[in-house]
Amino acid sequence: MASSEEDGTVEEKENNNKKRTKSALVTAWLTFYNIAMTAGWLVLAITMMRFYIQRGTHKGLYRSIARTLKFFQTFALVEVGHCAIGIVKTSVIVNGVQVCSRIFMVWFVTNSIRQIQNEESVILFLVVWTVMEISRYSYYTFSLLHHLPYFIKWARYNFFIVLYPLGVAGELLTIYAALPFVRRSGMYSMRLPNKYNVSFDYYYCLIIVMLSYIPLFPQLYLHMLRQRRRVLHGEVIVEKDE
């Protein structure tokens, strides 16, 4: 019996050591990831400010940051993986919608339609994204390091109240500005007859995307407000699994 108990104790210690090692590796990876993303969005912020100070105009700004923006925004897909495998306790659906909608805006709207790249609405959502991402990733970084300044926490859960609606407005106005160019060019569209016997109109796809903001935006915004109450005011929020 004693031998059996000792074997069980040894096995339990080994399991605990494995869990601690795994936890340390996950924390190290998440810390590295969030530091890298904070630095990336800081580079974008500095580049945008320098461009505007030197040129005195927003025209051409998007093209000056396009490569960096595409890299860091696309790399955010890693976060969906974090949620999917459970190393971050966030809804895959909520995170996936936010990340994929931004990737869509970058690759399939702004980057694809050069005629709209100098629109004020593009600069609006770029500035909003940059401020929100710097506050978000720096919040995660300092939290993982167990040294979270109150201002970072305050910024993370207060800036979005104004910035989130402004960002959505910028995105919607940008898509709206793209509609005439998409309709004239027929980009990403498939007309019948074709060998696949499939019809697709990107113009109407963009309209559907715009309409999807009506149900999605309030849900995501209210989710953030609930998170704000929980973090800043200590309220216990019970949410259904998504």
Given for the second form:
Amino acid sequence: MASSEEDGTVEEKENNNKKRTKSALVTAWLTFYNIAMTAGWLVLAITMMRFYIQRGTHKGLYRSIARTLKFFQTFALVEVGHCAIGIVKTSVIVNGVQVCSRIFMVWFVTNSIRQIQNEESVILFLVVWTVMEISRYSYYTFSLLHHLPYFIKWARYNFFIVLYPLGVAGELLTIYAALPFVRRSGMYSMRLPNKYNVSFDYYYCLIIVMLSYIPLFPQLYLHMLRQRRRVLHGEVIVEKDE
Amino acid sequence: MDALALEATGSKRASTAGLTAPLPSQASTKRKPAKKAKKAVVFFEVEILDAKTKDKLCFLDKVEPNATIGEIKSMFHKSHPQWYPARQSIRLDPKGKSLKDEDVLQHLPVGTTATFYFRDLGAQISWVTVFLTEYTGPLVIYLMFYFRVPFIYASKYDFTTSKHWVVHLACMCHSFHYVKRLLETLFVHRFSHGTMPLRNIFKNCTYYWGFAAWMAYYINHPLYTPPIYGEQQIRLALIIFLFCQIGNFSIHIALRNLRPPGSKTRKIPYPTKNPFTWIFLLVSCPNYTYELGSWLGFTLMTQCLPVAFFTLVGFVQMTVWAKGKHRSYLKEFRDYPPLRSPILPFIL
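For comparison with the form predicted alone, would you give the structure of this protein in the form predicted in complex with its partner chain?
Shown next: the complete complex, the earlier chain at its head.
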């Protein structure tokens, strides 16, 4: 998962100056990016809370935040670029799968299938995503600024234990609720005969997406658990005094 | 997948070193009893540790100085029968590169007590087995769709044949392609590695068999739409396909002739009298170039999006292999022709 940086550094010793300015620029960009994303998801969280407090219902909540959500979730594609270039030490595949699944949910499920926008499961995964992203981006921000409060680290590496499964439940329930509407409308589907000699049934595609959670979710969850053990490991040992 | 693919992924081989080694050492061991009786150190001792846990796995004493890594692997296998030589990776450094079977013990930078690190490569399977399995699948699967075996299409179409002659032609081309591959695996290719990890067979078969089924489903479908430009398009496609099949075969033969039977030598391939090999002037891996051409021809012939997709994915993979091979050629041969590109002349 970590990019192999050992090989490159030997040759770059002579370009030390160049490297320092480059990494200062990179740090500046990453800090800006993470602050912006933290702010964006905070705005989403506050808007959602205000809506619910004022209206007392979750109906129409999705519509009110739809544009902001789409903007900030889509912008997260930039992170895949970060991993690919190597300025962030996460595997492109791990990050890519997460971002793609989010973008799929936002653009191809909730955005296009209006009838399910008021489902409770949508609110469930929106809340989960908001809490997760705020803790994740603020963790990155504070790490980059070298002033990481322990509670943020704690939040980032502990919230997911409950929130991941809840989020998955929200997403799966939403897709499941969308199935009958997809079947009826035949959206995004292509039938034979056609000149490209191909067919595509969005209904079955969604079913396959739901099934793909079975192999993918445990892997991501275990990955996070391993990360958690690695990052919080030090503290645990000191406290337990073994 | 091609014989050359493993060249791109495998470690570099300085084969000539292994070949010249035995002679002087044998000479010295012959001299040894007469002169060097004073020097007590004649045999080597070999210690094999686990690369991860550093546990001592095996201790071999009285190892000939001219013993090869391959022989040491056999000796190690005797004490640990579950680790046959093909799945052993022996290295000088726990995180270093694997030593080759041909490397000679006394020419390695080790003292008379050599310490090696062992890594288990996992269950291995021979390249020939993998190739045969992964190529037989598409052959059989496509034919099942062609003959419209029950449970694929609506039951009124069972065992019927398509009314479009291009579908028959496509079946012939596809089958010919895979029969050619099977025969090449059996009689033409000279593999430099014997085995690959077992899990690869599942990965590779899923790829080949999956795509074959996906393509065959649409081409042999009762509602198949033949190419827009009809006869002209099909004829052009067939010419491209056949041209590239012959080209691909010529390259395989040329590469086979570079390497004497049973050896693992590496040489720069050059154009031969066969015009199809003249592409070596411009490309390092023309077998991939011709393969791409064949599938482009097939895509044009069938006008089927899944085929186009398969061609694209194959092209991406072959480009990765070609670039790797090109890079290792450049590293190994100082006089490598500069005009050559990895897979597409002047472009890629």
